[in-house]
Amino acid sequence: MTWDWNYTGEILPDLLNGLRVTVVATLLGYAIALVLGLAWTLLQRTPSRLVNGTVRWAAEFIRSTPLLVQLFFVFYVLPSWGLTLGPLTAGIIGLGLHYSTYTAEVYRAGIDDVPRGQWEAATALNLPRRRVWLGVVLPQAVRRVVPTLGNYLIAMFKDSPLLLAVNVVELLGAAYQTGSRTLQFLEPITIVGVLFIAVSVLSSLLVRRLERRYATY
């Protein structure tokens, strides 16, 4: 079996198309990762012993169930309670629900790592409490996980291909799709695997660069 070049430069846009799409699912994806964890975070810092027991809860399920089974809940079960979602969108959703309980618990980090000082300099100070956790305790507790949030980021990256589950042609599907339909997988599975290294290792490289940057922090 040889490389036929010919036939990468025609199959070349689809999977750059599939490509595209990956990196809308995984970008949207982690923007809800991000916003959903931090709310999981501070739901889980309530003083009802209610409030923050579910949401404990809630998020140790979602995080001990396989994010495979969540996109089939998402696409396929969904519907029949009346919410139906594109294939996309649900693999979206899915994405960035699964991913939020991880990012809680580096947000959680990130708070507790928070000098205790801080919070009694902005108690002493009669700041009030929004006050505090916007302008004292979060921007201190993010830029010290800023990397760790990055790692995640990288890894829904490589677990997008699970979208392929729910029907979105992203960059695997459409490398499936155009071999099933040439009856040649070589080429646009080999490139498939190229455009993930490609973008995994430039992305640890920026990930390695905020390492550093926040490293005397």
Second form
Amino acid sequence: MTWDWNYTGEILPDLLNGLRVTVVATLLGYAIALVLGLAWTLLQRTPSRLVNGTVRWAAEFIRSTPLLVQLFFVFYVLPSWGLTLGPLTAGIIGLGLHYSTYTAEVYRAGIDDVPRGQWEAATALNLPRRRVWLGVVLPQAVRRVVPTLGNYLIAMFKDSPLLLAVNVVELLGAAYQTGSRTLQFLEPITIVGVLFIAVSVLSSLLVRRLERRYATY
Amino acid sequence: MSEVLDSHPQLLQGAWITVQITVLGAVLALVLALAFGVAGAARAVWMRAVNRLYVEFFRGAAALVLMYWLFYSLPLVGLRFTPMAAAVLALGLNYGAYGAEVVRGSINAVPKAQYEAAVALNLRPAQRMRRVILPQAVALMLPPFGNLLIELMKATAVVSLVTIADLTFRAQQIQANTGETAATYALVLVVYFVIAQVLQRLVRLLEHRTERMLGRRPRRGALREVPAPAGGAPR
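Output block for the form predicted in complex with the partner chain, input the form predicted on its own:
Below is the whole assembly, all chains and molecules, this chain first.
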């Protein structure tokens, strides 16, 4: 069996539709991960032992269990608790929740990296807590971790094919569907592989540029 | 819940498959990572090119896409894999690429003076690598390798999508048999968590041993006498 270019042309629109779903899921999931991750980090810094410990263990639990099972959990278990989600929504929430535990670690590292003198200066200036965080610490912390956060966007993009397990027709799902319709799997899945590699090579170049731009040393 | 617990033989079988795939995948990934990582730190341009090619290709491809490709596409051009082989190969190749970057980075992070001293002592290139550079690089590699191992273990869940009866696959079966969705998936998540914790402990043990071997770790308990390092944010 050889590569069939006509067939390749025919299936391309379907695959591009799938790619659109993949991109949407990745971006929305990433937005959730960015916001939720920051929330985890800040909650881990509250003085309450109970809150700290709970958040830390919850994050550790989510981080060290597979995304796929978590997706099943969100998609199949939440409806029995009265919260029914569409496949794509469930997928986006699952992705965002899983990666928020990673971004939380990234933010934490960034905050730890802010020099002690900055904290002392903020205290000496008698700044209110809100301004210490919003005006002094977070702008410096986030700047330091922009490239690392970028890496997690790429990682998320590469984990998005898992969404096919909860019936989202994203890129790989679309390829599998066209493949099973025509029983020719070689072309669609190869194209998906090439697309993934192309996107991640390009985006890693982009992250390298970000690294140079935001380098603090 | 009790129905779910009654099906624990199935669950344990699944967990065993998950552990097997994790170990086999990790071994393959480790071999590839060392081979391509050392190539990436070499001076010859072609060796570094081989490293770049491997890393960019297999780091870019998602493990699941790679697995589908090995499992559904390649049989059509005459290359046939058993599901298990396809899974291990896909995971090993994928995580080998991540590992190769770690190995390359660690070798490059060994202080240059160590390399120069080895040259001055007239060690052959192979001796230099084996006796001086690698032992120190290994200490740097272990923590990121630990993270990768957990990632690899988590990634094994996708093998259920190419019909391997791993833990996730068993979860779906048990869920279908008992109808206990929440209990089943919660239990399976806990099993995964336990496996991850065990792996993490093992890696930490290895880290301590390596550091002691290199003389970087003081005797037990001595750390508590050292004052905490300055810097860092107050909690």
